[in-house]
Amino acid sequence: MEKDLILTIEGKAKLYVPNPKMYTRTNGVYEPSWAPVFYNPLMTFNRDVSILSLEAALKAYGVRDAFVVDALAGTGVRAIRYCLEVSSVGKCIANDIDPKAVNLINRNVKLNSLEARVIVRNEDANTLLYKLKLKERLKITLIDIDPYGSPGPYVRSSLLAIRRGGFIGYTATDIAPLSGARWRAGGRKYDVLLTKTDTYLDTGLRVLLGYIARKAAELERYITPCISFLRGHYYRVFIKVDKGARKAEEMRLKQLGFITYCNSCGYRATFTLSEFPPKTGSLRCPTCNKQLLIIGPIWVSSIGQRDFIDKMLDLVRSRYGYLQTSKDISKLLSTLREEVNAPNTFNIVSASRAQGVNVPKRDSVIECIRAIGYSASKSHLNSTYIRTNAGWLDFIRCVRSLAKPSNVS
């Protein structure tokens, strides 16, 4: 074997790898760009996910014989693993442009004896996808998009190649344009107005699917979101496609909106499309009178789907307790499945530091919240992060009520 690739096992597969002892930096730290075949250990998490995620949508609406794309293939993994480890899987292509990751993606496939399962291409991905949705005209079941950065890119061929009732993954490792935190990049890069917030973290999730969204519209096409997670540096979105203009039309009026935030006092409102600008046409803070600042279009409706959320732990603690990330994995569902259905994300401490009272613990206000009627939970994405349907001027009740409750009418 070359010294500069070593065998390794994810999930059920084996592989060749590039050793990571040939590309660290000065610090000891594997550097995977560095790499002439790209592949990150630490994206086992997100693999594992994505075997889960399939496995689930497969289950759930009855699919037989799937054919999945891998349409940034680096060592070819994701669709080794997809063939190994995802029962109703028939084939997969694992694409990538760069002829040295082809070469090591037809020694993975061999060492692995998928040669009849696994069909190596070396294309652009957007060329690839919009050949074998216009050429070739397969009937693809999953498309996995997992690149270096933004899926912008591939986000439009990608929604026009995938079948009707089909699947899309996507990861995005560009947070800082998402969240606002680079405002101005991610205004560029994905058509939106942004301003960092309390709770950017959640806004970039939003901003994704609220991209990836309207990009389906123009293609009369609708998305429902599976699960949506952040993990480390990247987020993770499994979405199911469908197709129809009405559909269409009530996604982006419905599911599609604003959200209005004051920078001030961290007043903010979310409001759809359809009900956007407020009645009252006014831009200023209802609390503070500043001015607020507008954010969006993003996505303003669930971010997964409880039901399927369940179907991924049953699996993961009764078929796919092999997984190397299994205990994480099922930490992560544990929570997703509380706060995918509440609209609203708030800081507690930056609520608190607002209002100039102290911070009261996290699960007091959730309670707080649930006694007057509304859901409310933790989030995955901060642990400052609060999830609920109640708005604003409710949350921020509990909030004086249990740092200052003989203030507190």
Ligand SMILES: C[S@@+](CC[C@H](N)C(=O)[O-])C[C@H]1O[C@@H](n2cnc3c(N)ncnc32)[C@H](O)[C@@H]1O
Contents of the next structure:
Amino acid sequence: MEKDLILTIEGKAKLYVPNPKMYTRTNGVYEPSWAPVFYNPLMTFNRDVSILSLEAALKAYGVRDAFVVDALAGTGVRAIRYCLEVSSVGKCIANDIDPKAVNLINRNVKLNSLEARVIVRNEDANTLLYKLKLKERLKITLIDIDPYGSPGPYVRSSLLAIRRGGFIGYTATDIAPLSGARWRAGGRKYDVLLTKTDTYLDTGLRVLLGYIARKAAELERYITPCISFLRGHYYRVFIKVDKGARKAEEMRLKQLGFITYCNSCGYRATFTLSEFPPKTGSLRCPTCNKQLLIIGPIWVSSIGQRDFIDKMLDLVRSRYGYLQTSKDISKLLSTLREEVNAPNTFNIVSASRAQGVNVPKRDSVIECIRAIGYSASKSHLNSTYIRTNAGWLDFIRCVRSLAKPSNVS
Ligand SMILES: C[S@@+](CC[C@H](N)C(=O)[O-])C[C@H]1O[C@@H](n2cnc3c(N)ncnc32)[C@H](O)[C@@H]1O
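Complement to the form predicted alone: the form predicted together with the named molecule:
Every component of the complex follows; first up is the chain already shown.
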């Protein structure tokens, strides 16, 4: 083996990957983008969740002999792992535009004796996906899009290429534009009105899902998010895609929408496209009368399915207990299952500051909201966020009733 490669094990796969010691910053941190072929051990969590997502999806929908396309494959780790670890996967394509990556994928495929099941391609991902759909007429069960930065350039081709009832996993590492921290770039890339709010990590996930849903509607397809989450420097969403103009229209009107936001007091309200503009006709904040800002169109519906997440939880606690990140995955899934259906996300710390009161305990706010008849939970996105179907005014009532006045302005 060359000195710039090491042998590693991830899940059930053996892999040659770039030797991290050769691509390390002066502070000792490995920089995967410096290596000739990209492999980031920190993304094992993402890949482990992807394995569980596909297993849960194939079980839930009774799919056999699934065909998977890993469109931006790097070392080929995903395609190889889908073949080795997901029970109903038949064949995979592992594709990368870079010949160095393709070379390494071929070696890794051989190392795992998967020559008969992993087909290696060396094309631009969009060209490949259009070809697979329009020329080769392949029925693809899962497309995995794991690019550098934004998955935006591959959204249309993947939605077109996936079979009816198939699945797509997208990774996005461009959190700053998506979330509104870099709102001009986000606005351009994802074609939305954007501003940075105190719950910007939630905005980012909804901008991403909203963009995918709008592209799907263009193609008379509609999406169901099975699981969506933030982890460290990336978002990952795993969606089911179905076809039909009527349902696509229904999705557009009822699951896409806008948030109106007051950057003075933090007030916000969520509207579906069919409810927008608000019946009051006013875009003034009802609590402080400032001009409201508009965010959207974004996804305003569930970011996952509780049944689906429960299936993943069962799997990670049983057959998939061997996954390197199984404990962390269980923790994430346990939080996610509570929060996926809540339309509103509020920040207890910034809301308390704006109200001039001390920050109450998160659990007390959650209890208070539940006591007045709404759902409420913590969020995996940030420890200062809560998820609820209560509106802003009820949330603030709870914050104020629980907090003692302070001098914080
Ligand atoms: C983030 S890496 C993929 C990492 C890999 N999926 C994993 O889990 O380790 C992105 C890969 O996309 C490849 N790539 C970049 N642009 C591409 C394109 N237009 N078509 C196909 N592959 C592309 C790069 O060569 C790189 O290997």
